[in-house]
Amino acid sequence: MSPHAEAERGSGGLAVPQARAAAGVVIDGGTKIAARDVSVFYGDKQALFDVSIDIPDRSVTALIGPSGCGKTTFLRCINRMNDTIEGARVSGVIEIEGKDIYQKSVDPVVLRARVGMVFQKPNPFPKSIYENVAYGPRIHGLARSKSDMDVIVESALKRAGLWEEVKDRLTAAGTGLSGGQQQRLVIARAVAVNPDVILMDEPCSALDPIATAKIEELIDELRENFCIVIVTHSMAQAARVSQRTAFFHMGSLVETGPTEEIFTNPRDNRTQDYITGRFG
């Protein structure tokens, strides 16, 4: 494992918080996701190398790095989406609230309800706005009646900042919304099942600046209740929305820390070169 991904260890073998933490160490506490020595293989090709990182709850952690560096691959490990790729293999440990999500007893379908995913391109179902949001709660049995479901749908749309725009047309097709509205609908769909974690893979890359600003404002509001991990190619976006940033390069985690520190005083020259535009 890279020396940049190692934490100092106390006598009990646990990571010791430091004023200036090594990569992968949370200095704030409240860890939601703990990854240790995570590697990913696609057939004979290794895409991720011994990634160790702690991701805190109720905050936004941004994963940055050049294309093909492994950040999306790591993101997909957190809800086991790599399981769906033939020949993919994941080693190491990822825990959410102390439970290893790769144990055989963990149902990936149930896990993906706890770990919502928002993709690069909005992907509403070919259903009404109401049914897009109700889909998850319905298959997971979260509503006992129509009135219960109405409350869940309204609450989710409000949390996604979309209720006032769509409350009079809930039976209209979700695919008929604008791109920014579709992305907020997808976020509403994710929060409707009360997940523990929300993963976002470049959620604003297909949106215009006004829609992007709304999504970023929404992310800032959601972090009060959720652990959010976002992949972004925008240094400005990472600086605006995240509290912690992790820099990936060539399949390895180079360093992670408070976003302001990563952008103003990185420890590794590769991080400095990337955020200043010398490569990437």
Second form
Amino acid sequence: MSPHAEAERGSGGLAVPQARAAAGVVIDGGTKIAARDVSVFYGDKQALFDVSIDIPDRSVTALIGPSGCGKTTFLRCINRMNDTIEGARVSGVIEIEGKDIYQKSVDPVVLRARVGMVFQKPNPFPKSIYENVAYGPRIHGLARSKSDMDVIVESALKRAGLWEEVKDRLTAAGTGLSGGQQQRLVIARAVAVNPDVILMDEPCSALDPIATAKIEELIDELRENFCIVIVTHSMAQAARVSQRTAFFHMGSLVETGPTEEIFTNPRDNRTQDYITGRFG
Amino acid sequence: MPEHTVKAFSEELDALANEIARMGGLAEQAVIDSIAAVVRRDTRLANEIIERDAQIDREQREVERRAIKLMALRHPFAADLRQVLTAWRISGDLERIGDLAKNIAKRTLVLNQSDPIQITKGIERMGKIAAFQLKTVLDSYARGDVQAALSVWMHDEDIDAHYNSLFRELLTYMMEDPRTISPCAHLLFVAKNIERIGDHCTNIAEMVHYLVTGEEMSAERPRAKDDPTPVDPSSAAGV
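Show the form predicted in complex with the partner chain, please, the one above being the form predicted on its own.
Full complex below, order starting with the chain above.
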């Protein structure tokens, strides 16, 4: 462990609960997610080793590292997706706004509404575009009337940069959209329930460069209001979209810091070797 | 550092560093020869230096071409990125050093048309220090030796001190005998050019420091205290 990374970790301490600042005013709203000594076991096999990291609000944090390094495992801890895997066990503490999300009193379903997730392959429901977005707000009781719901759907589609393309065919099937549009639909679906955090697991790896650019632009807009954590295999994408980068290797968090620093002057040799393409 | 998984990437970075080494060799020879030409009043050598400068300019364009290609096709990060950026900037300093040596050679041709001036010993000493600084900083680049780069950076003061004393000496000559004003003015520019070569060496030293450590050199460089030219007239000292 480099002294730099140590210092990074020491800085935040456990998150102080913070009132959400007025929308659009503060760019970096302090620590949103605080993880301490998070380990994950799948049966006897340990996949993640004592990961501690502070993830700031209203910014994009990229998790990078070679396949099997634990970055996706860590991402899935943040909305307790690992709960759904047989034999998976998580130890350590993850707090969102100072509240331990692994406490018994926390309902994982409610948590996953607050912590949305976007996957590698777009996975719209086999329903209309409108219903794809309305589904979440409906089950969480966010709309009192049809007109309420119309407002929510329109605003979510606008925030996902999809409204202009679909406003005349809201009843068409979501699965009939192009890959890039589907991915933005899924983001609209996540945004519709007004989450605190959006997790993205390689959201562009199935998309062409133009669709990728649109998603990246969207990510940049969304960070004004959300805490975004993105797993990506593309160094260039991590460099383009994130403000902070965390490098994972063999289940450990090796180094975390401002993205600019990680990509110009990483402290740890393993980070250096990975981002410059030297890992054998 | 281990090899890149994509071997051609490593080879292209090595080729870039080799290009800088070659260019550095040419610039170093130009500096050494220009000092010899002015001291020995060697017109033939001076003409040769002027001709050879085009080669340094070509090498610089080659460095830039390679750097652009690397950035466009390989997207270098971290130490690789620093290597490409510093090669680019060092090639600019070496090109300027070549120009300054060429300018010394041009002034040699003019100086050779009037009587010799006794001050050439001072020029020779100063030129030797500058050539040594250049050699040291090029070695520090080749070896990634931050300590050597730092020593170059610190020793630039010596060249400045020599320049300041030459400046004063030339003033007295010119006051004693107005007929020497023209050659003395040329010698003053020769001295100024050498001083500028020293400055480019410190630029390169800063690049070596950034290349190796990823950090900018932060400390203030020591300066000669009796600098007679607080307003830098260097813009007039170029080509």
